[in-house]
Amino acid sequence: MPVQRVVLNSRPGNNGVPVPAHFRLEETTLAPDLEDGEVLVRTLCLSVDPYMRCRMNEDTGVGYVTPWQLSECVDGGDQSCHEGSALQKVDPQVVDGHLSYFLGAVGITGLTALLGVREKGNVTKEANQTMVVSGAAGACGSVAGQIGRLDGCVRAVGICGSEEKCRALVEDCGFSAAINYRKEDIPAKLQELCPDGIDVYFDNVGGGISDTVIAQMNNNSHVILCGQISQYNKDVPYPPPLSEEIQETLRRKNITRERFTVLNYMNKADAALCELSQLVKSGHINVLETVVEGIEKMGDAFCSMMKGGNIGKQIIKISE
């Protein structure tokens, strides 16, 4: 059976910005004879995320994800041949059709926003608190800003690149406000737009955005550390150190800074998907996403990501 892949062709290295041309497209025969117990499926969309530009080096930094071969297919969690007792059935009436939701606000991205704003925000409903997201225009930050408005934050104010991002965190996703990071002041806007300081910080992606947002941060206030995307580049564990300035105000101000990551709590996984699938069926999540055509466009629409040219999550549809 002929089939298409895409495999890492070369690593851009742990100080490298990835480009298309690390990715490779290839043609190859998948053969139909199965083992006992395996099942062939067919890929109708696949997703790209930030984490992934770490598996493009030799050595991830983590240890829950492996680093991908060279001129081996790369995945996601998705092959084309998987023991059927690992299969997970999906309903497709739980996502109202929008089978790329799986992937996205009713997958593992929706669970590490619900979960991480649940388990390392501390939103209090009626307790006037102020919630601020960077990288909230993308597929976790734009559910987690939605959730924390939901929980009880009077304001949610997102962090993001460009115009076009701004409208959609306020129009579509009911965000209180946005900030053009790269047209506009950050402390000032911050200052304007949270009056009261900040009380819990979704952090996507620190760096310069997450040290200023910190600086103005509350007494007893929580950062959830979920990711650092202007870091990834870079040759720096994770998390990325912070500036002894920064620490300080962390000790000063007992503000929590603990890492979040969403598979030590997927015990709670069930019942928050449940709950997300309800959210977003009854309008209370609007779910963002952008979506390219053609396997042939991984490289291309991993590479825009990482640069910020979605807004929501990254889809990439396969072509019957």
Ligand code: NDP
Second form
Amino acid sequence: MPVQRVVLNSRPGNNGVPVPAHFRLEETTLAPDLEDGEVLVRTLCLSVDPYMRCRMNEDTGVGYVTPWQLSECVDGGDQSCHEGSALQKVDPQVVDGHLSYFLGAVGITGLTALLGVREKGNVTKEANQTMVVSGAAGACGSVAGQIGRLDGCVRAVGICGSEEKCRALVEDCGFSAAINYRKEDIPAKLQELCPDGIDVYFDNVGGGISDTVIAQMNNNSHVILCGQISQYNKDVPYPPPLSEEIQETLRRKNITRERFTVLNYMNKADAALCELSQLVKSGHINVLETVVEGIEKMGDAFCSMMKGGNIGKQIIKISE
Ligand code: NDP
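Please give the other form, namely the form predicted in complex with the ligand, since only the form predicted alone has been shown so far.
Let's see the whole complex now, leading with the same chain.
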């Protein structure tokens, strides 16, 4: 059976910016017969995610994922064969038929947001807390701010890269306000929008944006160290080292900053996915998505997402 697949064409190098030419679409054939226990799968939707950047390097630098090999399929294709035991059956009712949500708000990025806030955020009802989210208009960030509000924060302020994203956060996702980091003065806007300081910071980006947020955090506040995407095209360890000044701020103000890895909380995933499903279906969480069509767009979609071309979860629709 002829099928299409995307393979890794070349590597950007540890300090390079990924471009679509690093990927290549090719035709291949699947063996006609299935082995015992194998299942023929037709892909409906694919996800591209920031962690894939480290899979483009010869060494990922982290223990939980392996590097992609040159000319080998970057996981995902429009039809493929799998061991049945490696597959997870999903119930379309859980997402009201909106199947791509399984890759986002009712999947791993939704879990990251919900469990990240619950495990590391110390959000307490009626504590008058202010949450700031960086990478706020992305898949994890847009849900994290909404969870923060639902769990009791009086304010959720998002930091993101465009006016359109700022508008989506405030008008569609219930953020109190949003800052366009490309245009606005972040320290001044944070002071204006967070008059009582910052109690919880959901950090997706790291780098200078996070240094600026941390400088305005309250005593005994909490950083949820979710991701550091501003550093992913650089050859630095994860998490990237902080400056002595920021470390001193963390110590002096007794700010916790614990690394959060969703894969360490899979024992809580079933209950959390059930909750996310309810929150989405009841309209308490609004889901943002950017959808492109066609497996040949995988490389473009990945590179675009790494530069901020997406609002909400970046999805590639492969077939109906
Ligand atoms: P997003 O949907 O948030 O897409 C990535 C976004 O990052 C872009 O849209 C862009 O938005 C922003 N971005 C890119 N470069 C920069 C930069 N230099 N400075 C500031 N913002 C930048 O992706 P996800 O929601 O899937 O992932 C968000 C973060 O969460 C990542 O760091 C990822 O690694 C992490 N993650 C962590 C998990 C965990 O278990 N800890 C699990 C899943 C994800 P903009 O226009 O605003 O720049």
